[in-house]
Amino acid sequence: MKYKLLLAGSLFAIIAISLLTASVNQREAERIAINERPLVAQKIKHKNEEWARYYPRQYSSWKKTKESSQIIDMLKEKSQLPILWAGYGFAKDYNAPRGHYYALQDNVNTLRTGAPVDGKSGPMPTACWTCKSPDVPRIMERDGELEYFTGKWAKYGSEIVNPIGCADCHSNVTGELNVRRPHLDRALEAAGLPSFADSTHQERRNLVCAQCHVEYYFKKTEWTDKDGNKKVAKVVTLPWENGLTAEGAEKYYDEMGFKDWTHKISKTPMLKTQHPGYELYKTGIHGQKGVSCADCHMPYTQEGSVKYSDHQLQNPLETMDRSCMTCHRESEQKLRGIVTQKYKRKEQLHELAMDNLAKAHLETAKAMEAGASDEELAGVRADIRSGQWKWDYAVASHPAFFHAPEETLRLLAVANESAMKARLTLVSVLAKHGVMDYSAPDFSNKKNAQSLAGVPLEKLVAAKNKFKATLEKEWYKIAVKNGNLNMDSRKEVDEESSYFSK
């Protein structure tokens, strides 16, 4: 009996075993399955829910950026800043940033593109696109980098009409981390550091961020299609000859004599900082000590034997868990009191800054306006340029209070001070003209601010309007026919702007 009960219950022990260990290898195998990178067909790499079958939970993760769809019209939140960019497209319309799923709606949009009526008008070039849609990548491999970068905004409207997405990023044969926009190899290269290819795994998951949240230009560039006729491209260009700072940038552009547009209101040569997120992130202690962009923003879920990526891209604070816990030790409440406390530091130097760089734009006008030349205004002007550069710098990449905190305070101090400067120069410029305890007019609501910035609001809201009923819609059609969209794939877009609501 005793031998029987060994025996019956060595049977089980086994049997249990067996089933333990099919068990686990079928995990695995699920697991590595799932895991693995499946070749994707080259006729839809630019189509983001063709990858959906290759790579679901990434897939599914990224359409949940959909869900950060809230509307912040930055011109109302700061009225500042209409009278700081008079004379240039963001005076028009600027919201802050939403989810990656409607960066390409919110770029067609924006007032600042324009109302075209065909593909040939516009005030935008083509390279407005550049960083909103895989199409981007398609068309310069398809056409060539130059030929992209030539003609209007309005050139490739029913081409690129998928939204930011897999092949941004990723291979469209392997699934690897991918650069497929060689405005950032060539600005490496200059800057003297390693190339993607050359990068670490590591590196590789801030750069294919860098693509896009970077400072940039648009070069122009004289060049001669296949025809022989000349032709003028604006590429999109990285300003890092000089390295990674906005004093950098600042010189590279200085010595080019470079500028962006003239001030409407103080007639100075400006430069405008587009979003320099990868520049000021290596300044600040996450990227000295190697923690990547994706890290924080993207990280790493677990469903049961699977781990991947999540794509949802959304604020760390929102996946403390995950984005934050795995490496600090202190409460979720103490860091987010910490993050909160370097906002309202930030905020407080802002909005100095911007006071007093748009209140020196509305006394040089006043100066202009008294007599005074341009000779008696230059000094005064260079201080505008520098200071408004450094504020832009510190604030136009969005999350560099937390990024870069002590290097985004350092340069909203500057900015302040170059505004302090100017401000105490006019001050002189005025009095010498007879003019005495001149006071800035009221700029503290949008409708003022875009007033003293001449914006014709009324007029550019219906031009777009007028597109968005006739030329957009077209495109999307032509998108359809010719197989570069699914028009299902546009049933949950959002269509509303701080100027227009569904």
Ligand code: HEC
Second form
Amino acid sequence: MKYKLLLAGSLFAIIAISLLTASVNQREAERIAINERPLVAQKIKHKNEEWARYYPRQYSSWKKTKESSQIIDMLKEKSQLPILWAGYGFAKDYNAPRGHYYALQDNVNTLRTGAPVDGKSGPMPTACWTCKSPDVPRIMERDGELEYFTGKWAKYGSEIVNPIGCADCHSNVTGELNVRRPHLDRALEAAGLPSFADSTHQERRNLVCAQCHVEYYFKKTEWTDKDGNKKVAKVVTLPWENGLTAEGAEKYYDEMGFKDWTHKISKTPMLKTQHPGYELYKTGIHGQKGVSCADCHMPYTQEGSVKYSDHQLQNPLETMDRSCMTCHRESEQKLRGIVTQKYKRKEQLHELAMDNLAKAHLETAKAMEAGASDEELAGVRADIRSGQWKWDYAVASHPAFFHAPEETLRLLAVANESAMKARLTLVSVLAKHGVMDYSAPDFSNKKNAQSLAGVPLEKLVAAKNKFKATLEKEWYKIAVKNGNLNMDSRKEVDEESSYFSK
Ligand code: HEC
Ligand code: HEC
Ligand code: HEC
Ligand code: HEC
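Please show me the structure of the same protein in the form predicted in complex with ligand HEC, now that we have looked at it in the form predicted alone.
The next block holds the full complex; its first chain is the one shown before.
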């Protein structure tokens, strides 16, 4: 009996070990396949479909990012926004983020990129493509970075045609994780941090995301091309010299006298935060404990004996078993409840900050109308600028309430303080000019708010639709002809936006 047990035990052990070895071997084989040089080098460039043959699992999970397709019109959800951004593109059109699969189409569809009629017309610079497509590093490497950053957005309409994909995060030579946008390494150096190449493997699993999920601005850069022509490039630059914080970036912008735009209602020289997701994440507990973006957003998935990274980048609350339960011991339901609680806490301060800032803009306009001078309003405008910067920083990378709850609440509290300070001063400025009991006009829905902000919505939509029926169609024809696009890959791009749906 004893021997039989022993025999069965060792047989079991042998089988288990050989299974394990098989799986280890398989993983080892896969790892080698991944890093094998240059598996696909000459053929694979930028089109995502080209990678499918070699990495079918990663490809098919990547493609599932198209399941996150819902358009959420943030200007409807938060009608303070058109007031806060009056005179700036975001007052026209602004949706919550969707899957990477739509990044490029959403950029083409948004009213912010306007309705160019040829390669030279505006309104946006080429820089607006930078975080949308693996065609960007392809063109930077072909034309040179400064040439890429020179000219209008429409210049590359027929070249930048594939949505965020493999060649954005992987070397198209070795397949290894890679960043192919030079602005990140420049910023890391300015901040005194290790470059991508010098970073740990775990940090690289963040830095690939930090190519795009960061705060940036377009730095005006004069240069001379090889034929001696003087040109001006607008180069994506991360303001990290004073550290990766809201205050550090604000100091950077203030010291160079920078503004993104002049506010249409209050004439304040404003800053627009982009999406400092990486910077904020670093201040949160997961960032500090070394849990990477990929740990939650790209959890390992077992398929038979093969383990791979799920490339369907999405909300990790959809994949809690693989994204959270690897470390957490409480029930999914309980953990989800904690996350919701964090969201609600943020929402309260978020709404207060937006209301106070929007009213501060409108009350400033009233003060101007009543005859207040720029000198009288200088302090008010400084408070609005600083407060709105902090508010925007806290919420522009949407789920900072989860990635960095304390920092988000701190920034919103400071934003509120600045907005209230501006409004208190405004009460006395208004009184001095004979205005008592002024209350700001109603901005409780998108229509009212856009009209107060002077957004000519119908005109913008008509122009955009014309562009979509003409130049945009031309772009794809040219791209197909030049071998940069498979028209089939566009078939499934669901055309939807805040102003039209099928
Ligand atoms: C090349 C630029 C780029 C890179 C690299 C990138 N992102 Fe994104 N990401 C975007 C853009 C742009 C959007 C918004 C797309 C849209 O709304 O159309 C987005 C959206 C998202 C979303 C929202 C998806 C949804 O379903 O709502 C998540 C989550 C996300 N990214 C996570 C990541 C993570 C994690 C990484 C790194 C592993 C990463 N991203 C790398 C540009 C990038
Ligand atoms: C937003 C960035 C991003 C994009 C886009 C992306 N990957 Fe990845 N990929 C990663 C990260 C992060 C890892 C994990 C690497 C690690 O830990 O070594 C990874 C891992 C891999 C691996 C190694 C095996 C595994 O699953 O962990 C392969 C192969 C791979 N990706 C192929 C692809 C292919 C093919 C595409 C396009 C369809 C693609 N990747 C798109 C970031 C990305
Ligand atoms: C500890 C896990 C975790 C880590 C680490 C993490 N995230 Fe997230 N992320 C989440 C969760 C959970 C949400 C969804 C929160 C919500 O909206 O309910 C989210 C949401 C997002 C979204 C917004 C999705 C949307 O549709 O609004 C983006 C973009 C994003 N994360 C990017 C990143 C980037 C970039 C990093 C690394 C710098 C990162 N995340 C690190 C858990 C994580
Ligand atoms: C790789 C491990 C790891 C993963 C994966 C992970 N966490 Fe955590 N989480 C931690 C650690 C470590 C802490 C810090 C507390 C501690 O040390 O116990 C933490 C703390 C938290 C906290 C409390 C901290 C706070 O901000 O108030 C919440 C909530 C949380 N995690 C939710 C999640 C969710 C949701 C996911 C999945 C989307 C997730 N975590 C994924 C390791 C992880």
